[in-house]
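One chain comes next, on its own, written out as structure tokens in the form predicted alone.
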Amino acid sequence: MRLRLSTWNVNSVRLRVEQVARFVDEQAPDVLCMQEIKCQEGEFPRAAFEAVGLPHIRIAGQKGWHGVAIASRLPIEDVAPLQVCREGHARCVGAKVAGVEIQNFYIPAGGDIPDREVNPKFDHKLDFFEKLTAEMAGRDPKAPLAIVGDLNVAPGEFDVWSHKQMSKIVSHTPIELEAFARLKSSLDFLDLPRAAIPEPEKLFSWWSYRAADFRKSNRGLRLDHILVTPGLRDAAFRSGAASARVHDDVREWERPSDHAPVSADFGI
């Protein structure tokens, strides 16, 4: 069977429930991982997800901020929660679907100053990566695992609109790129969107609201990711090549999130 896994920072699930329904109708994800749902579990619009065929839901929510959720067409099994956020924010939720463990993250943005000594938010971001990397390093790379979500790092030169100008800006600083690289190396993770759309092609998933025309300015960043272990490689390349994409057309919709969804297909 085809398993389509999508990730999307929706920037308020209640505000954008109609856009979510449209995306599900048009792209038919089997599993939709969301970040910044910005609601508590009891406030999550479950009925709307049931109506579009995603009745199996796991939520980590909190009042007004952060929050992550997984909605699935297929039954969900629980997995042990990961204790990687020192502040106790709702930034991680996990589940197992069709034998695949999925860990969905909203990693801290890190504030404005890329110095962990003077900026507690940046220190929190790096600490999150360090804890997650240590957790992954103890796992079996042959086990099918996907790390998805808004990881708030644009890891490559062609994942930012200007490598030179962004190299001193949080999300693309050398220390963040090193943290991301260490996470990838911990289980030899494969970056599926980049496997499908190799460098040097530019690839973005976020564009600032400040741009009147995001297409024209195209000052984007690739902050949203689907990383998979070697245990999922065969499933990801079942058709002979990776099938993954950024749905940048969604960023054109009315009242959009500043992030576009990202999807990958697996033969399970």
Contents of the next structure:
There are 2 protein chains.
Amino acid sequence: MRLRLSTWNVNSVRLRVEQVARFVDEQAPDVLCMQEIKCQEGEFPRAAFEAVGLPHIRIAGQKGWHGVAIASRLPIEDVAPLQVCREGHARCVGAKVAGVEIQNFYIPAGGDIPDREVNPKFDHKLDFFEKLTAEMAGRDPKAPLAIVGDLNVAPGEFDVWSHKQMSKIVSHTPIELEAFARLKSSLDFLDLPRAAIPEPEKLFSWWSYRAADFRKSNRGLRLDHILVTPGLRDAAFRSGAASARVHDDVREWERPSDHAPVSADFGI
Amino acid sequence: MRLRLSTWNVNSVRLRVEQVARFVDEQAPDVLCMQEIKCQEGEFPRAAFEAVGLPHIRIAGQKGWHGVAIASRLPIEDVAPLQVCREGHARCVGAKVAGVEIQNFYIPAGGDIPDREVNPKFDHKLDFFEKLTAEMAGRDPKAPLAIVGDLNVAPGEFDVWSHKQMSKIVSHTPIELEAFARLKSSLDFLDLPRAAIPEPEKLFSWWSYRAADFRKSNRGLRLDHILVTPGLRDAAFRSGAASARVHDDVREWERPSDHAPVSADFGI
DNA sequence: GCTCGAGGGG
DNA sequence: CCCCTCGAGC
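For comparison with the form predicted alone, produce the structure of the form predicted in complex with the DNA.
Expanding to the full complex; the earlier chain stays at the top.
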């Protein structure tokens, strides 16, 4: 059986219900992880997800900002909540589906100045990576676990439109790349979209709203990720190669999120 | 030839372009006077009006608030601008079409407390009526002139859902009714919608957004008016009776203004 | 309720 | 450029 896992920073789930329904109709994810739902749990449009066949839902919401959710075709088992957000924001929600633990994150963007000492948002971002890395380091790599979401780091030189220009910009500074790499090493995580679309091909999942024509300028970043433990390697490579992609056409829809969904398939 | 003159407080012309286009398609006004366009002159969606056959436009706009405009199928001649708004708001625009002078107003709502001494908005509203009445008093009643717009007064007891309850509420207090009556007397103006739909029939042009179902509660007010001088009486009664109406169905459209358009026909 | 402005965040 | 929070105004 195929399990399709998708992650999407929807930038307000209430404003994007139609686009989410269309994406689920067209791509049939079995589990959809969302970030920046920007609502409280009670404001989440549950009926729209039930209507589209994803009735099992876990939500970590707050008023107006951040917020993450997981909607699933299959029943969800609870998992122990992680304590990785120093500021108490709704940036993390977990679920276990078909024996696979899924941890869904919206990691802080980190502000403009890439200096922990002067920019508390940047400090919070690195602290989030450190807490998460420490949490993962105590786990069994053979347990099937996926870390997904908007991690707000473009980890490789082909994950940004210009490695040189972006190296000074928050999301692609050396210190963030190291933080991402340490997280990845903690459990020997596998980067599934990159396994499916290897470097040096450029791969982006986010394009700024500010560009008039995002296709033309194509100044994108790969901020949205699906990382899996060695315990999921066989399931991810069931058909010989990894099956994962960025749904960049979604970025062209009416009133889009600035992020495109990212998906990976597992044989379970 | 029939000249149809319509007035509509659109509550943001940029947000309401589709509804305006639909109204013009369905009702074919020759002159459409709008209030609360809520934009500057350069932000006015001219192309939409050209597309729908009203290419001749006069605009008095300001940033974000108030703002009035006249769009016409026939060419417009300029008229001398009136100085009736003490605060310098964009609340008045004039035009001459087919020999008829049209003065289009968005008179101040007047705040909550019906007392000039303590409420400067109420004072401004009465001052606006006084200045306008004085201006009209110096004119020739036989010159064809129409005063239209959101005058923010429901002038008669059948122009409100409850005369008793509304008599303490700004828009229907005795002092406002007197101000309206003095304006009407200044040139012996004729109230065309009332001539077409006589008292005691209730006639409203505005229903609050706050009512869940405006038809059911029907707590409306007649705030939008078409007043004409004796010089236009024959044209307005060309077919024997006055032809004027409130397009209350428009209040039921998707994302409506809280005001319905009001129209009157002239034989010219 | 609905639409603005201003301010924060991305 | 887009989306949130507030608060004002009607």
